[in-house]
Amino acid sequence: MAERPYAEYAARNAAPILEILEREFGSASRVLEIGSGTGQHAVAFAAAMDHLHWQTSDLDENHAGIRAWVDDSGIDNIAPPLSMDVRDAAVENDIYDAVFSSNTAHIMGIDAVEKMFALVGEALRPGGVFCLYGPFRQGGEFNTMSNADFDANLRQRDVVMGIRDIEKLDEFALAVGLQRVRFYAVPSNNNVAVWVLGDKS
């Protein structure tokens, strides 16, 4: 068995998130994950909240470690990592009733974020909802000069790079049906940002 990835950020803010999802997910059945990483946060996530089925998914190259989590887990509600670049991927449109994501905002470039919206407009049900978590900027602004400093990290090793503006996420969300509904503050300076889904028709 491939050896667990492990990363302090992920164990650190599992607990703050999860409180966030439970309310937000309550209702739900199956969600998708874009960009499971190491695998903590599913496993964590999907122990925690029985009723969900817990979809991973992630770029090819972490699969291995996604898989050591899930396997090691023996938890029967988690499956194995969906094969999804967002810059070209596909899903089966509405099956997820939930759709959540960690960090991903910040290191893909500005088109794949958009592109990230769209997928997810196919793949919720309508009523559907989605949680992102990260650094975000609102108003143009950084919230603290911490994230600031990151901001000039990110760009730094990739130019396409950076902590996004909300108000930038909301547009891609209202192009295809979501709308922002909450905006939760959690530890080391990050947000959970929350939008639901309106009717397709």
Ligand SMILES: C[S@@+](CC[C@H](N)C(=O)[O-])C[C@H]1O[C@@H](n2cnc3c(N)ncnc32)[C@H](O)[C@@H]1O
The other form holds:
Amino acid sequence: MAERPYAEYAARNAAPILEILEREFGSASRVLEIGSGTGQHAVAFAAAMDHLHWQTSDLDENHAGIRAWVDDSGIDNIAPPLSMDVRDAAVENDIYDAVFSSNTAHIMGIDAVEKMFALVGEALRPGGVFCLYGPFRQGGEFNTMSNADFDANLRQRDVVMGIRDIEKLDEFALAVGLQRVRFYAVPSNNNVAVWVLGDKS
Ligand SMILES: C[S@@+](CC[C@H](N)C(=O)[O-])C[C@H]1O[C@@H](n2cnc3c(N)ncnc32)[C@H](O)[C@@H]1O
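Same protein, the form predicted in complex with this ligand this time rather than the form predicted on its own?
Full assembly next; the chain just shown is listed first.
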């Protein structure tokens, strides 16, 4: 079996994210995670919320690690990763009650972020919820100097990366019928933004 990849930050932020997901996904059943990364979050959240069926997904290069976590977990409410590059992926329409994604919007290019929102709009049933964890700018401002530094580092690493303006994400969301309903502050100067899908026409 492949080694289970481990990210210290994902272990650290799991508990505060879980607290919010328990509230937001309380009446959900089917969840799609976009960009499952190491697979740690998926296993921690599916184990803690056994009313959910948790569908992992990511770029193919991360599948072996996610599978290792899923296989090792011994829990049966989690599914091995779907092949998912949001830039050209197709999803089954209207079948998910909730979508979760963590630390993806500042890694993907802005065009891919827009596509991620379009995908979420397709995947969710009306009334479904999208929770996105990560650092954001609000009102054109970073919430801390450390996030401004982080943004500069990201852009140096790759010009397409960078911390996103929550207002820009709201534009992408509104274009597919998603309305932001909450914006939680969580430790490490991050937030969880929550959008709800309206009726599909
Ligand atoms: C910083 S990692 C976050 C991983 C995990 N969600 C976490 O919080 O630990 C960013 C993730 O976004 C994924 N990603 C980047 N570009 C993507 C794309 N175009 N489509 C889908 N996933 C993508 C990466 O493969 C990676 O898993």
